[in-house]
Structures are given as structure tokens and as C-alpha cells.
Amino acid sequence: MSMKKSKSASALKLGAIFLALYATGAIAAKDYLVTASRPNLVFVADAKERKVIKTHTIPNTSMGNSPITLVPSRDGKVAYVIHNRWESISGIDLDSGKEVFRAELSEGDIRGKAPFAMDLSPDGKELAVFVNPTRLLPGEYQVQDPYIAVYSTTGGVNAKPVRKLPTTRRVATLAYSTKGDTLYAYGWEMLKLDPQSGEVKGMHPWRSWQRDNRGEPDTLPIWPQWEQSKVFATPFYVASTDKPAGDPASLRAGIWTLDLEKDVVNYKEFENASVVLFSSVVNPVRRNEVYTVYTQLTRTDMESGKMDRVDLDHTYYNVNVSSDGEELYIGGTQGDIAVHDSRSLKKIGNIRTPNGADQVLTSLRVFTR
């Protein structure tokens, strides 16, 4: 056999081995974190290496404001972020930093604001954004009807909505079902919308949620963290109407979840409301476990209600989880992302943001490559 043929055969053999290893997961894809920080930065961190590997600047934005909701494409190539005092959405290429998408919500005498609610369709082709418009007149502000603007992600840097869906006020979360055939709009109720027409197909009750000896629940569902488990989760508080005011048991706290694949709701009250709870994430492997943060990190078993809790170094707003369910990433508020072991809850690492830039209310998302 000639040397050339021998080398070719060896290369083919090595290629076959590589593909076999990749197929069996021996060469695993890595988890990356993407988030934003004040005043105009988007950055990507290698979760295992505990370091920021890419820092990108959001162009043409208000320097006195911070980015908020951030949604990465499933392949981790583009991150869409609300910024510029909530009046612009940019799509930032996470490799090059180039702005590849931009939509302006304000035009002429209309000022449009996007207060948090935004999601990308599962196929990555459309971006849905909840918009509150106001007409600015010389002597008054005229409040307009809200709508959900749906954009094609191929719309470029002068994107216009391909359609506008009517909706209710007070929508704080938009979330597509895993099949893309339902767009959940979470406001007074969790509405189930047809993503093409905006028709209400059904709902999961929230404000109208009726339970014995319980009042109307309250929550702050502005941090999207369901990409790993495909389960939306949010803490909630609710008054016990059969308890006297001032009784520690008169206000209860719990977790409410919605499976975005099965359209199934689950909830668990697990303590008196003595601790502030901000955002939650479901473990994609041990799916009964939900983690919640603010000044403390809490793990709750949604089946038994058993709770474990540790103090955090400072206030954090949002929490996410690795694809293997073993690590927790806790961010928001200040200039770092804490890494905790999901079993022991002990802190095992820390990732600093560029120049210690504050993340404030922005999202902390995970993608895998």
C-alpha cells in the first residue's frame, strides 16, 4: 500500500472514530452563558472555564439605561435584546458582535415600549415582542392599545412587524410552546394564543384562580429561564383568607410551573412568606427540583415541598442551570455570576463581568454548542 493511501485510510478511520464518539456524547457540546450589562454590553461566558470569552457592544442605545430581556437563538449564534429605554430590539451576532437585526418600537409621535415580554419561535424564524404604545401630543399623552409585534428574524437592521396581534395589558412574559403552535402571554391570566392570528385558544387561570381559603396570587414573572427544561417557573405569593392579619401563616409562598411541551400546570406552596423570592428555574434532569433566588438560593422539591436554602454573597435576580442539571448560574443585579453546585448548593465558582458592569434586570440564558 502506498504512503498516500495509508494516510487516507488513517484519516478516514480517525474521522469515523470522531463521529462515533460525538454520536455517543463522548465529545459533548459545551454550555455557554449569555447575558447583558449596563450600559450597552452583551457578553458570552464559557460556563466550565468560568470566564467571559466574548464582549460585544450594543450600538445606538441610551447610555443611561440598561438592557433587559435577552433571548438567544437555539444554536447560540444570535442574541436578541431589548434596550434603549425599552424602545429598541437588537439581534447581536455572538461570534462577530455585528448587529444583524434591529427593530425600533417608536416612530413619529408614537413612543413604543417593550416591558420585558419577548420570545423566539422554536424554529428561530420569528420574534414576538409585547409592545405598549403611547401617542405623544403637545398637551397630552394618549394611551394606545397594546399589541404583540411579530418580526421575521431575517428582517435585518430595519425590521418591521410582519403582523401585530391584539392582546391584553400587563403582559410580563411571552413564551412559545415547544412545537410553536401556541404563544403563551402571561398577564392577569396565562393566555394561550394562536401565534398567527392572536386568537385566544384557552387559558390557565391566575387572577381568576379559585382555591379554598386563598386570595388572589401575585408574582413577578419577568425573567425567562426555561430553555433547559422547557418548563416556565415563577414564585408566587398568596394570602390565606382563613388566617388573621399578622399571623405568619396568613401569607404563603410557592412555585407555579407550566410545562411548555405538555401544557400542564403544577404548583406547590412550601413556606410562609418570610423570604423574598424573585426568579426560578427547573432542573432539566431532576425535574422535581426548582431553584429560586434573591438574597438566598432555595431548592424546592415540587413533589414533597422539602426545601433547602443557603445565603448568597449579595442580592441576585435570576438563576439558570446547566444542561446536565449539576450547576446553577446566578446573575443579575451586580457585576458577577455565581456558580453553585445544584446538589449541595455550595458556591463552586464565580464569573466576573467586563469591568464589573452591572447586569441589573437583564436575562441570564444558557445555550449549548
Second form
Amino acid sequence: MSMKKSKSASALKLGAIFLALYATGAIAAKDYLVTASRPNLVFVADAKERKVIKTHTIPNTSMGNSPITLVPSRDGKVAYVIHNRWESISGIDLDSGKEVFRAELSEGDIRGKAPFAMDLSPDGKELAVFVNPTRLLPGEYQVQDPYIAVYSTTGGVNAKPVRKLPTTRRVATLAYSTKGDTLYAYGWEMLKLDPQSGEVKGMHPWRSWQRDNRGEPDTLPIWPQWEQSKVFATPFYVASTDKPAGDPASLRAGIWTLDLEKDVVNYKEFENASVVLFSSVVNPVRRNEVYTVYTQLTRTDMESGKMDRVDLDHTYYNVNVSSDGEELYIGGTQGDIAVHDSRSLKKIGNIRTPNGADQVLTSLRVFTR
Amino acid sequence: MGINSRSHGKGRWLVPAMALIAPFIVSSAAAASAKAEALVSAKCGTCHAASEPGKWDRISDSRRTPEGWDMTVARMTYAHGVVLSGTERRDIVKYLADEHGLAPQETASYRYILDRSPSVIEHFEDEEIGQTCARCHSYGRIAVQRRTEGEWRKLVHFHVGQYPAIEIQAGGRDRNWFEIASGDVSQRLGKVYGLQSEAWKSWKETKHASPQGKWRLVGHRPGWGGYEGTATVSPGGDDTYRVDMRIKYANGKVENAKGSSILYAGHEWRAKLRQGDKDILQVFSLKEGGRELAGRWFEEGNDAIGGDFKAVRADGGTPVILSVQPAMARAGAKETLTINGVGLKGEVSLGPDVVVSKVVSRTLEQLVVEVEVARDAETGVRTVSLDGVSSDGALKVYRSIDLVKIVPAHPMARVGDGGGKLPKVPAQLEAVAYAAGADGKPGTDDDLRLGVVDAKWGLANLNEAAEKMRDLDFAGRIEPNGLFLPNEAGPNPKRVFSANNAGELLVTAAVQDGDRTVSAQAPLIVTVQRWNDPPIR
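Starting from the form predicted alone, produce the coordinates for the form predicted together with its partner chain.
Next comes the full complex, this chain leading.
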């Protein structure tokens, strides 16, 4: 009896779980792309169908500007995006298009701007944003110390920071560890912050990264595209100080990664700098493979350093990858997202932005529902 | 060609701003100082508190050129909501440029940034300032401003507040830019380009000359050659003037020009004229106690095309030799030389080995002579002299052209039009001939610059990457007079990557010297549009 009871209870439980999963679409999980375009669009595309299925407008924004960093919630319900000349953050419900969250960074005589760095805590409850404030006095501007604003995602359309964390200047990437216990702030160094207090718990060296015959590395890490592999990756250039200027080997290119789960840094210099490398993504399945784009698509084997490269149709800024690691989605800067096979690197599809508008410097993100 | 088309909605600066500096409408009410001071108080004083009459917070802590003040005033209108009519803007700029301007010698080394000379390679007067400021804009832009140290520091704060990407973009992110710029570099700026100067103090105390009167002028327009002419400047009231010019080019073209000018700070001459079939802007300086007017003029909206200019008083009574055209004569040749100047009387001497065989024509302002140059004449400069006047080096005699250089040495053109908002920016190239100096070796310091010569122009791909991208097929073409015309802007579906028509070319100038050909090469970069093109770049 009790066994029976227990069995049926378990069956019931499983059924409930099944239903819950089904309701969230996890059973027939599909990859969706979410990104933005000029002047105020956030749109969702069915990755496999190569089709835009939802187009939403960001309300009350600067139409002469373009949205930048975009972060979807893990459940794919809401996308948070920096817009309005970097002075506002909106959370757009991806089903209804409704603005469910809004934070203004400027208030009173303070003009706050968020130049790129933003991430959502893994539980979706908090949004961390790097803010550069300036006090606008009648006759002058006064630069203030930057801070990391932490918002509750339940803050609504008049959200105020629940905390402000101290930070160094020039942070271009914020990334939560997968457990949510560390907030990485990538500026001069890759700092490990306590997301509650902002206390610096440690760091991975960047500026202070010392290697024989190497100068200070250079990167522009404004491309959050680690959601599939949970590995942050950025291309970098570094001077080879033992080579004379003019020697092709005097400037080297590589990929630098940080595993957001294991807190482990890896890097691979793989060539003399020969093309522009803008942003990188790690394959979530064949995890040694990193793909980097600009006018070429480059695949780098992080173990061997082996490199494969194909030309793209035009210049692109960002790249993301399907959950099965088979497809690459390449967007940014113009009016389309190219789909490439991650094995052959060949182009296998294309998705036009809703009105053909330029994606400029926004993020190209993948979520699964 | 499309290079002269005026574009619309190009941004905040560009043609409208330059045109405002030049008085295309002569306002009879170009305000007297007291009236302008009241205007500054009314329009600027709300935010910039006055500590005493004529002294406002920040405004009185810096000195700038007319263009510099206009950029600031323009920013106050688009960024801070100050509402100004065109006349008010001009009157405020006039007042500020007069009261808080720069002395002639303070901008002398940086005229190129005011007169929009194309393809100038800058040299930093101060390396630290250059590395902090001039990776994003010109060094000249800094060097034509004067501020207190505190005022320079406030400018740094403005930069980070207005352009937060400054700290993460290439050129800025390799250092603690804000800390450096607001620290040591502000201090350095306050020293090198500080507010107070003896030059300005004494210039302010000088009674400024009027440009009114008759002028004798010469100049050189790259692509067309030398020119000479006359100008009449008559008063229009309150430092404005009416200008009438007639200029004749060595290639036979004649242009009449008519327009008006404003004189800022007693020497900064800005004029807008209809010259031939183009509107042109003049950025000149009135020098030598009002005896000389010199600078560069350019087509409005197409500043790559223009010429240099020098004028002296035609009514001053002092004889002057302004130019000899052509300024070079080959040993053994017969040449017709035109000497331009003022008060040209008496017998002309052209130095050793150059004999005047015939006086073709003469007036007090121009003497045309046929000369014979001795076959064994030595290469070198000659002094040209007439009664009471001589000009060293006005004529060069040479045995052979030993070297040719292309100028500008690093030319740059920009794609444009093609449905976009900005016009093409051409590059006007010239071939300059040199003779080897006393050491007999071309390419050394004692080379003698002979002058601009005709050349046969050619283009090629500059390097392997250009070859691969077939830049030569897409970037543009060059006219027989050295005018490079770039192609249309925008992605080109016919190119790899749908790239635009930018390219890296190698330009060759082949100059004929007797039966020898002397060639020069230069890289020619065809790049993208300049989207933000303020009056001072």
C-alpha cells in the first residue's frame, strides 16, 4: 500500500516536473537568438528556422543612437539592454514586448553612462551594470568615481540600485561566475569581486600579466557571449618585445579565456597578428574550439593552436554558438546575422534584421526555450 | 565629379560653422564691444557667473581662435540649449575672439589646422601632450588654445563626461588616461599652453592696422599653378570689409572674386567670396603691421581644393618682389619669366649667367622678360633685383632635375557621395623638382627645391593586401593635373567582403627633364568619410 502510494506520488511528482518542463519548453528546447538593431529594436529569431519571430521596440529612447549591451534572462523571458545614449537600461519582455524593467542612470545633476559592462546574476535576480557618472555643474563637468550598480530585476520600470559597488575605472566586461558567488570585473585586471560587498577577493592578472618577451596585452572586451559554454573568451594582441618593429612576429594574436565555472584562465597565442579579431565564443561541446570574427571567421584550437580561417561576406562584430555546438551565429555592425557550420566554417544560412537595420555594437545572445 | 556638391545634414559643424566664421552676410550690426559684452552676459552669464564686468567663469580662463570659440559656442547651443540667432552667434564669437584670442605668433606654427591644409603630418611640440591628446584629434587643435592649468583640467573632465568611450577605445585604454590627462598632462598643458603670455599682452596693447586699401597678390593653387592679381579691401563697418579680387593663373585662367571679410583679434582674417564659379573661404592672417595678408583659401565644402595666398600693400610706396613665374630656369634654356610685385622700376638683374634678352612688357606691378641662361650656368639660387628692391632665391637655375618629390608626401582622399551624406574628398597632388646641391647627391639636405613641374601620373596597388583586394580597380582615378578623385562611398557588392571603395594605392609622378625621366612615388590612402568634421579637426 505504502509502496503503491509512494509510487503514485513519485509518478505524480514526475508528471508535475514534466509539465513544468514542458511549460517552459525544455523538452522541445530550441535555440533562439536575441539581439538589437538601430534605432530601438530588440528582436528574437528562431535559430534553426533562420527567422525573426518577435520584434519589439524599446520605448522612450534616443533615436539617433543605437542599443548596446544586451543580456537575456536565462529562461529567455526578458532581455535587458543598455540604450538611450548609454543612460538607460530596459528589460523587455520577449513574449509581450512590454517594458518590465527600466533604470535611469542619470538623475539630477548627475549624468550616468553605462559603457558596455553588464551582466545578470545566474538566478536572474540581480543585474549588475558598470556606470560612469559625471556631475554636470552650470559651468563645468566633474568626473565622478565609477561604480557598479546592482539592481533587483523585480525593480520595475523605476528601478533604483539596491547596492552600489566600488570599482576601478575602465571596466569593459562584467560577468557572474556560474554559481553567482563572484562578479568578474574586467578592466586593468580581471578582478574577482564579492557581488554583495564589492570586495576584491582576488584577480587574474591582465595588465600585470608577466611573460618573457611580451608587452602588455590589448583587448576590447565588450562582447558578452559566454552563455553557452560558460567560458568568457576574448581575442588579444600583444607585442613580442624581442622582435624588431616591422617584423611580422613583433605583434602576436591570441585568445584569452576564463572559465566562469572553474575560475581557470587559459590562453593561446596562435599567430602573428594578420587580421582584425573582434570577439570570440567558445564551443560548448567541442570545448577546445574558439571562434573569432571580424571580416574573417577564425577557429582556434586552444590546445594545439591550430587555426582555420574563412572570409566572411562582410565585416561582423559578434559571434555566438548553438547549444549543440554545430552552428555559429555571426552578427553585429550590419543588417544580417550569418549562420556558419562550426565544422566546415561554411556559410549555411542568413537572417535579416527586421528592417534591415544595423546592429552596430549590441550583443548577440542565445537562449533556449 | 560630385566633389563640389554641398551636402545636407552632415552634422553640427562642417560648412555652416565655417560659413558663420566667414561673414557671408555682412551685418551692419556686427556689434560694438559693449553691446557684445552685454550679449555674452545675457546668453552665457546664466551658467558662467561673472566675477566682474567682462570676466566670466571659465570663459575668461581661456583664449582661442575664431574657429575655437565658434566650436564652443556651437556646442553650448546643441548640448546645453542656448538659443542664438546666426547674428548673435557671430557677434559672441567676434567678441570672444577679440577679447580672448591669440597673438599672430601664437598660431604661426599651426596655421594648417585653421586653414584646413590637406594631408599634413603633424609634429608634436610636446610629446607628452601629443600622446595624451593627439591620438584622437590633431595636435594643432590643442596648440591654438591657451588655458589656465585648472581650465585644461576641466577640459579633461569634459572629455570623459562627454565621451566615456575614451577610456576603453584604442589609443586611450593602454593607460590610465583620465588620471594621466587630469594630472600631469593638465599641469603640462598649463605650462606649455598657459593662459598668460607676453605675446598676447603686447598684441592687445598694439593698435591694430586696418586691411583697407589696395593689395597686390600672388599665390599657388595646386593643380592649376601659380597666380597673381590685385585686391581691393573697403570698409563694411565694425571690422568687416568688402573684398574685390581679380586673379590670373599662369595657365591663363582668370577669376574674379567678390565677397566680404571679418577681422578677428586684429589679425585673423576670415572671408567668404564668390571666386569664379565657386564659393571660397579665406583663412588669412594680417601681418607685418598690416602690410601683408597671407594664408590659405579653399572651396567651401571641399577644402582639399584651394591655394596659398600672399598679398602686400599696392599703395604702400615700398617696392616688393612677390614672385617670379616660373621660378626655375634650366641652364642653356631660353625662358619667359614674369616678375610680380609692387613698384618694379629700373633695370632687372637676375644674377649670374641669366641674361635678359628682351623686355616683353612692364608695369610697376609686373615685368615680363625673355632670358637666356648660360649653358654652363651653375646650379643655384639667384637674386632678382630692381631699383630699391631685391629678392634672394626668387629664381633657381639648374642643370638637371635630380630628384622629384610628390606633395603632399602622405596624401589622403576620402570616399563620398554614393547616396551618403558626405561628399568625396579628393587629393590634389603635385610633383616638385629638386636639383642636387653642392654635394652632387640628390636626397640630401642641400638639395635645391626648384618648383612644381608637370608630371605624368600613375597609380598602382600599394602592397600585397591592396593587390589582393584589387584596390586599384575600386579606389579612384587620377587626372592629368594630379587631382585624385576617389570613388563612391558605401559597401560595394562587387568587392570582396562587400568592402567600401577605400584602398591603399601607390602614386607615381614621372617628370620629363630633357630626355631623362625622373620619377617619384608616394603612398596614397583612400579612406572612409570623416563623419565628425569640426572647424578645427
